[in-house]
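Only one chain is included here, represented as structure tokens and corresponding to the form predicted alone.
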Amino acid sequence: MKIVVCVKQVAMLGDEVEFTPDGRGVDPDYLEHALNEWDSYATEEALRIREAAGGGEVVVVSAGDEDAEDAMRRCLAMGADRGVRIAGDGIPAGDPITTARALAEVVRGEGADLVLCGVQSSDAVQGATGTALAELLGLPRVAVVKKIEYDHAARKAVVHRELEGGLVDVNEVETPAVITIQTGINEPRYATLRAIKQAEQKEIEVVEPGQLGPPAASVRRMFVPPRGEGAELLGDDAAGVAQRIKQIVEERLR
């Protein structure tokens, strides 16, 4: 069996921030990078499914520049078998649809039994890439999954989805399928020093993206919101609160 895990190296802001001269990005000197938290859980779940099946292959795929390989190597150190990086020069930052287009071509070529993604990334927090990827691949998709019971022989999986209010939705899905993984589904393993050194020596395949089409989104400007003069308490009368909100919105739209 083969499981593909789509991962991302995310940018984390520190206490201070400066923007690039064009105002469309954050100065790299003010950023730290790490494997997306949700993707670490997705990688761990893929490894556990492989182990329960008694064998198989876990392939991590990411779209980005060479720096993205640091996050991929963490997955390799955890136990993933291979890594494929899609050169990200032509993929606009903050564009989950174009990212999904780039991922789809590689994932399709792998012929995976399961495709796992994190529910969202901690930097963009859009939660759209996994859904778009499933649509492009023409595969069923289950989101915000907290438990997977996978039957490779039957080519089916029983998945437990997290809903609002602590509810759980249990579904049976035929595979191959795209499943987006929620944090807390497992406890991601720590890589040993030996595994980390071995991962550094593994070759990560680099491929160019195919035809991505026009960008679906682009960053126009980034800025720090201006500080206001404080909050306005609207009281506890529902009708009065609604009327005041209406007035505020109308004033801001003028």
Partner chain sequence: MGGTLVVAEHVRGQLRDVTKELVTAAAELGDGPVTIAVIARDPGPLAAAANVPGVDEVVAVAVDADGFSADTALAAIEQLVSEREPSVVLTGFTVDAMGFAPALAARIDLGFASDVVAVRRDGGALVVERDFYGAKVRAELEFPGHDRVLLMLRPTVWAPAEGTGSATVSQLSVASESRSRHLEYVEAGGEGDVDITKADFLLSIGRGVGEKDSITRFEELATAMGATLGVSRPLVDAGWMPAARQVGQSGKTVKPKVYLAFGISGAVQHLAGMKTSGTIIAVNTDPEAAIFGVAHYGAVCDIFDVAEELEKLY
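Numbering follows the first chain given and starts at 1. C-alpha atoms forming the largest set that superposes within 1.5 Å between two forms make up the rigid core. Note that the structure is predicted; figures quoted are calculated from it, not measured. Compared with the form predicted in complex with its partner chain:
- In this overlay on the rigid core, Ile245 has a C-alpha that sits 2 Å or more away from its partner position between the two forms.
- Put the two forms on the same core and the Cα of Glu16 is off by less than 2 Å between the two forms.
Output block for the form predicted in complex with its partner chain, input the form predicted alone:
No partner chains or extra molecules come along with it, only the chain itself.
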């Protein structure tokens, strides 16, 4: 059994921001990086399915520059077997369709029984890559899943789609399939120091993307969004704040 997990090294912005000279992106000096939170749940889920089956391979695939290997190493340290990175320097930001095209060739070549992706990435929040990838692979797909019961022998899975408003839609889906994983589906394990060291020895193959075609969208400019009126501040003295909260609550509930 083989499970492919698609992961992303996401970028986070601190309190300050500067834009690149062309105004279309954020100056990389202002960004910090980490494994996308959703992808750590997807990796954990793949490891659990492998463990329940008593064997198999978990392959981590990412489209990104060399830094993305940090995120992949995290997944390898959690227990994934190997990685494939698609050199992603040419993949435009804000274009999950092109990202999916870059991933598709590699994922197709792996011939996986299941493909897991995070629902979305914390930096772009498009919620689109996994579903677009499924289409390019010709596979069925289920988005925003909180529970998987995978039946390898029957080549199907019962999945819980997390709808809005606290409703869960239980579906049966044929596999291979692409399933996008929601946070909270499991508790991602911490990698031990030893596992982190061992992960350094695991293989990450680097491949060049094929022809990606024109982007589905291009960033024209980035800017800091205007802030609203903002809240009336209650001060920074805890006792005074508590007094004011009590007063406001009593007024409003009267």
